[in-house]
Structures are given as structure tokens and as C-alpha cells.
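Only one chain is included here, represented as C-alpha cells and corresponding to the form predicted alone.
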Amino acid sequence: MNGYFKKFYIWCSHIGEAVVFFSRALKFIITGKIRFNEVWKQVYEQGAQTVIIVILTSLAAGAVLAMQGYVSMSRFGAKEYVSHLVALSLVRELGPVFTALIFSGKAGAKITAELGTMNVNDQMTATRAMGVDPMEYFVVPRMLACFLVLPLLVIIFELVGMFGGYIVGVGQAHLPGAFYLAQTQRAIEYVDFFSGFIKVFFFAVIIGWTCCFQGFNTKGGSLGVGQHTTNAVAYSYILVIISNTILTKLILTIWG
């Protein structure tokens, strides 16, 4: 029993540390202590790292959705609704969730590894010695970059995914191109777009917070960097999936 209590106490203390960490970063943002040059640098690096994977994944996801939808709907004589299936699936669920998972596995892992390496090599201590808070210089720009980059990547994912569905819909289902585009436009309403897009900002905060916290608190040399990077990606995946379930329920309750 004591062992379980100790683990529970450690788990609660980690949550408390994470909350304090986030509040410190939020304080810098609210007070305007933002190094914009570092933010734009991180935006470029995080976006450039992830965009190719996002494009390839979304193209394949849209094509597979269209192929599966064509096979299923052809049985009921409703293959013209393939565009509805692809568009709504990408906009409401697959776009935000897939992009968040890809982003956390690529850019999130890099954030954790960078901060962890700086920590174990005493760069954080050297920064403090020069009178600069490493939270302001290293953490805040990376967290803000996550908040800016992820929504743009989601839009790219959805557009490219719809293009993948278009290729299959026109090439395999033999639907007229103009008809497919018109049906896609008709399928998506503002509620559908925003109900999926709202999730993205929660995912961005979760990924930036989790990865920066793990990297900032890395200990144990190179082995510690690897362990904390793995933990950051795993925790990000779990939190994104759980938060997506909760947000989907809330959004469906409010908007339907």
C-alpha cells in the first residue's frame, strides 16, 4: 500500500510542477516578454520539419477514405456521397487528430530533445548566469510556435486530404470533377469546420506544454534525454486522444 501511495504522491507532484511550469510560461506571454525573433525561427523550423509528412499522410488518408467510401456506398447506390464522407471525416476528426499526432511525434520530439540537451549540458545554467531566464528565451518561443504552426498544418492536411479524395473520386468512382467539388463544398458547413478547428488550439497547448516541460526538466545525461523525449511523445499522444474524446462530446452537445 505504501508503494502505491508513494507512486500516487509522485504523480500528483509532477502534475503540480507541470501546472506551475505552464503558469510561469503564461506569465511571460501575458506580460509581453516574448522574443519574436526566436518565435519566428521556431515557427519555420517546426513547420518545415513536419509539413512534408503532413502532406504525404493527408494525401494517403484522403485517398483511402475515398476508396473505402466508394466501395461501401456503391452497394447502396450512393457513390456520389463519397465527397461528403471524405470532407466531413477530415474536417471534423481526422485532420486535427492526425496532424496533432504527427506534429507531436516530429516537432514535439525535437523540442524535448533540444531542451533536454541544453539542460544536461548546463546551457540553462549558463543562460541564468548571464541574467536571462531560460523560460523566456527557450520555452516561451517554442510553446508559442506550436500554437501558431499546428493550425496551419491542419488546414494543409485537410486541403491535401480532400485533393486525395478528389483523385480517387474522379479516377476510380468516375464522378465528374465539378460535381465532386460542388458536393464537397455543400457538405462542409461553418459548424463542421469550426467544431474541428477549435480542437487544434487545445492540442497545440497540450503538445507545447508537455514537450517543453519534459525537456526543461530533463536529468540523467544522454539517457535522460532519450527517456524524456519518449515520455513527451507518449504523454502527448495520450493527452491528445483523451482531450479529443472530451472535446468531441462537448462540441456535439453544444452544436450537434
Given for the second form:
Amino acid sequence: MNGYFKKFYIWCSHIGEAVVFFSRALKFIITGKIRFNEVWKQVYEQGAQTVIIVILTSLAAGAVLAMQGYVSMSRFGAKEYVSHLVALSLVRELGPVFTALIFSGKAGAKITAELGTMNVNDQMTATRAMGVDPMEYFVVPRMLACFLVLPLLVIIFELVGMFGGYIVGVGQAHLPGAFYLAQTQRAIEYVDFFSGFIKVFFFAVIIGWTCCFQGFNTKGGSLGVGQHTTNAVAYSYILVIISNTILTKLILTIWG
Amino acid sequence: MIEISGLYKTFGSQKVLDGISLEVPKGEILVILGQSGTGKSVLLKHIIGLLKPDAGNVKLNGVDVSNLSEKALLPVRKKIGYLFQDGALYDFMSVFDNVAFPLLEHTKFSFKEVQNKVMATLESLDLHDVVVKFPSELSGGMRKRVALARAIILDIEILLCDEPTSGLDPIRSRDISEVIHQVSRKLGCTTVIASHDIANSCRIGDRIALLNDGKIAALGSAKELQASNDPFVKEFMKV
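What I would like now is the form predicted together with the partner chain, since the data block earlier showed the form predicted alone; can you produce it?
All chains and molecules follow, beginning with the one already shown.
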């Protein structure tokens, strides 16, 4: 029992540290202490690093959705609704969630590994010793970049995914191209797009926060860097999945 | 001037600093000698406020830095140069960018002025041919010199060096020690060096503090320590 209590105590103190960490970062942002040069650098790095894998995944996801949709909908003689299935699935769920998971595995892991390596090599301490707050210099730009990059990647994911669906819809289901596009346009309403897109901002905060926190608190040399990077990705995945369930329920309750 | 009084620090159950009191007058080079793990680096980190003491205080030019907040410490640290054991250079920046970093952060110099100052400092440390290289492309000795260049690029009043000769061969060790000596004299800054390199410490230190079990076992000039009858001091200086 004592052991469980101790573990619970440690877990609670980690949560507390993470909250303090986030509030410190938020304070910098609210007070306008933002290094825009560093933010753009991070936007470029995080975006450039993830965009190819996002395009590949979304193209495949859209194509597979259309293939499966075509098979099942043909049974009911409703193959012309394949575009609806692809578009709504991508916009409401798959786009935000898939992109967030890819982003945390790629850019999130990079953030943690970078910050962690700087930590174990004394570069963070050196920054403090030179009179610069590492939170302001390293963490805030990375967190802000997550917030800017992830929504853009989601839009790319959704557009490319729909293109993947279009290829299958036109090539395999023999639907006319113009008809497929018109159906897609008709399928998505503003509420569909925003009910999915609003979740992206939550995911961006979760990933930026989790990965920066893990990197900033890395200890224990190269082993520690590996461990914290793995933790960062695992925690981000879990938090994205859990928050997605809660947010979806909330959004469906509010918007339907 | 650095004044340390009654400094205590423990990590878990391990007592690292056990009531250290020291005064380092302006312009002096003090070497803290001691075996590995005796708290030399911990003492340096207290001077710059990277660690908080359990008890006691550190005053820099009359200002008690031991209880200052991280925010209040940032401007104080602009006047302190810290040479880390492994250099702690940013591995994603070139030598030029590393050395220019404190200037870009704390001065309003134009890029031309920054460039001139960086080049002059690198030139003075015989590093003019590594300007565009990255830390991973440098030898251990060069990395230390680049780190020293970064530490002294601002008009510092205090220079702290953590094991500046560790991992270097005897010739490079002597070179970097000489460079630190010259730089300290040229800038007129108060210098504290944590080291276990007895020969070079005796060569450049105005005074030497010998640390043992978290306490100062002996304090004096190299000659005074070499002439000491204390068994521990004798044994240590003989090594």
C-alpha cells in the first residue's frame, strides 16, 4: 500500500510540475515575450519534417477509405456516396487524429530529443548561465510552432486524402470526376469541418506541452534522452486519443 | 569580489558542501582543488546561482545572489562568464554563432559590431580558422577555447571555469591554463577555477583552496600549500 501511495504521490507531483511548466510558457506568450525568428525556424523544421509523411499517409488513407467504401456501398447500390464517406471521415475524425498522431511521432519526438540532448549536455544550464531563460529561448518557440504547424498539416492531410479518394472513386468506381468533386463539396458543411478542426488546436497544445515538458526535464544521459523521447510520444498518443473521445462527445452534444 | 559564507548543500543524504566560507578579492585567480566529487563544480554553480544553498550565502560585489529568483539572476549573470567542463557549446550553431550568442542577447550592437568583436575574440584565442565550423568538428582543446571565447565575449567581471583542463593532454592543458591566466589578467576579472590539475593550478592560481569532504582543508598560495605539514594537503600536493 505504501508503495502505491508513493507512486501516486510521484505521479501527482509530475502532474503539478507539468502544470507549472505550462503556465510558465503561457506567461511568456501572454506577455509577448516571443522570439519570432525562433518560432519561424521551428515552423519550418517541424513542418518540413512532417509534411511528406502526412501526404503519403493521407493519400493512402483516402484511397483505402474509398476502396472499402466502394465495396460496402456497392452492396446497397449506393456507390455514388463514396465521396461522402471519404470526405466526412477525413474532415470529422481521421484528418485531425491521424495528423496529430503522425506529428507527435515525428516532430514531437524531435522536440523531446533535441531539448533532452541539450539538457544532458549542459546546453540548457549554459543558457541560464549566460543570462537567458531557456524556457523563453527554446520551449516557447517550439510550443507555438506546434500550434501553427499542426492545423496546416491537417488541412494538407484532408485535401490530399480527398484526392486519394478521388483517384479510387474515378479509377475504380468509375464515377465521373466532376460528379465526385461536386458530391464531396456537397457532403461537407461548415459544422463538419469546424467540428473536426477545432480539435486540432487542443491536440497541438497537448503535443507541444507534453514533448517540451519531457525534453526539458530529461536526465540521465543518452539513456534518459531515449526514455523521455519514448515517453513523450507515448503520452502524446494516449492524451490525443483520450481527448479526442471527450471532445468528440462534447462537439456532437453541442453541434450534432 | 566574491564573498561566500557558511555555505551548506546536501543532495539526498550526501553532504556536498559543509560550511564553506571564502573571499575572493577583485582581480584574483583562485583555484579550487580537490578530488573528483568533492563539490568543486557545485560550489561554482552556487556562485552563479544555478544552485540554491541549503544554508549560507554568496555575495557578488555585495549583492546576495543565493536567494535571488531566476528572473532576478538573469541580469547578474551577464557579468559572469562560465566555462563548462565540456564546453556546453550549442551543437546546432557554428563557432561564430556560439560566440556571438551573448552579444546578440545582451547588447544592441549592429551585426557589423558583433562580427568585429567575435572575430577579434576568436583571433586572440587563435581560433580564426574555425569560425564556420560546428562544435562536433573541433578537437577537445579547441572546443574549450571556443567556450572560453563565448564566456568572455561580454565585459565580464567574474570568470568561473569548471575543470578547464579535463580530458586534455598535458600540452593542451598547459595552453588552456595559460590562456585563462592571460584573459583574466587582461580583463582584470575575478576568476575561480575548479580543477584537479595540480601543476597548472600552481602555475596560474594566485591562491589555491583545497576542498575535502565539503570543507576547505587548506587555503593559500601554491608555495604555502606545498610547504604545509597537514598530512592530507601534503599527500594531495605530492600527487
